[in-house]
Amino acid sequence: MPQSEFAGVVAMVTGAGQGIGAAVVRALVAEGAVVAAVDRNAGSLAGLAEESTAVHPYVLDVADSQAVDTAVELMEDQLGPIGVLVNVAGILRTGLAVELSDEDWSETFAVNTSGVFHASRAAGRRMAARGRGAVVTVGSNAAGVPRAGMAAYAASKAAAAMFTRCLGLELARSGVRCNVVSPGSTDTEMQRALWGEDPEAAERRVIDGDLEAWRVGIPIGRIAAPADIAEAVLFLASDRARHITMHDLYVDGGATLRA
């Protein structure tokens, strides 16, 4: 078998403790990468690190700019130059736009948008100086299609996606590619928290669509698995996508009709 291009590559993954982030970590490790796994939840990181010696946990809040800068410097000292950054860390605060609290709005943007900025700035400047690297931000299809009750989340993901594309434009001549993967409904803890006491019925509504919420269903007929999103992330981080930058890849089973 040919050696994976990720063998020995240092990858930083934020939001690594669960869901899509954990799936990305596992996929990178399977391809031979050394992973700096970042999350606020020390327990989740510890469990992930027990799965492989290639996983190195860093307990960190990406909303803290100085802490991110310090951690990235430490990662490179301990593990080597970061070749791949995957921004997954995110939170969801639901509620009607006119009823959202200042705290819900600011906390959502602090993690979902500023967190992407902090990590991308710290890793991106180092990648640019070395003339190589890949940044992949996990956004959401809600960034492109309005969702009732998700104004803060959708707006924060839209901002993160545009930031990543602007970063890609600025760093293109430096050999650094920056792309976005935008999942739709994915079987994660965040998704299941929306489903209430009857998850089976809730999942069916997501797949079939909900006219009361002005929401189209999923034409492909299934909820995504975290591994589905991880596969798209690895593709955009790989040399197979060497001529792709500033792209936003929707992985949502057709749920947005690519509007």
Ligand SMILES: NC(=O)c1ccc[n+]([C@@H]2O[C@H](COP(=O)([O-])OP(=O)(O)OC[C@H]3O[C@@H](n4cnc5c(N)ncnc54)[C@H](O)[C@@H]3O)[C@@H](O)[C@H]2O)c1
Contents of the next structure:
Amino acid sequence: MPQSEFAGVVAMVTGAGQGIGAAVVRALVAEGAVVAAVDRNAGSLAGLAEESTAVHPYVLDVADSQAVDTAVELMEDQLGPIGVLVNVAGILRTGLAVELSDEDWSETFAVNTSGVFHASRAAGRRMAARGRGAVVTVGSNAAGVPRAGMAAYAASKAAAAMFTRCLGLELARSGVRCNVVSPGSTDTEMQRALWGEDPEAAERRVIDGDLEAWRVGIPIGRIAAPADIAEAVLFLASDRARHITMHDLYVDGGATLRA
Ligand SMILES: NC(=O)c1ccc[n+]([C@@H]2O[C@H](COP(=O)([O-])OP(=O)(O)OC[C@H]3O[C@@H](n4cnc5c(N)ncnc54)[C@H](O)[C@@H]3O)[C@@H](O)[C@H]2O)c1
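For comparison with the form predicted alone, kindly provide the form predicted in complex with the ligand.
Next comes the full complex, this chain leading.
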């Protein structure tokens, strides 16, 4: 079997502790990458690091600009040049737009938007200087279609997606590609936290649609597995996507009708 192009490549993944981030880490490790796994949850990172010696945990909050800069410098000293950055860390605060607190709004943007900015700036400037690299930001399909109760989240993800695409434009001539993967409902703790008392009925509503909430459902008829999202991330990070940049790939089973 030919060696994977990711063999020995240093990949930084934020939000690595669980869910989609952990699936991205496992997929990269399976391809031979060395992963700088970032999360603010030390416990879940430690569990992931036990799975493979290729996983190197860095406990930090991506909302903290200084902490991100320091950690990226340390990663490059310890592991080598970062070839791939995957921004996955994110939080979801739900609530009607007119009732959101200042904290819900600012914390959502601090992680989902500024966190992407901090990590992409630190890794992107190093990649550009070396003339090579790939950034993939995990956004959300809520960035492309209005969702009731998700105004702060959707707006923060739309901002992160456009930031990533502008970065892609600025770094294109430096050999750095920047793309977005926008998942729909994916089976993780973040998703299950929305399901409440009767998870089976809630899952059915997500798949079948809920006109009360102005949602049409998922045409493909299933909730995504975290590995489905990781697959798209690895493709965009790989040389198979060498002519793709500034793209926003929806992986949502058709839930937004790609409108
Ligand atoms: N699950 C879904 O249905 C879904 C849908 C669309 C988009 N997304 C996006 O995918 C990404 C991953 O979601 P998930 O479902 O795996 O979520 P999750 O809540 O299961 O995991 C998120 C991880 O990010 C970490 N994290 C959160 N804030 C952080 C911070 N400030 N600094 C460092 N780490 C932080 C958490 O500790 C956790 O390990 C998020 O950006 C989310 O918005 C998820």
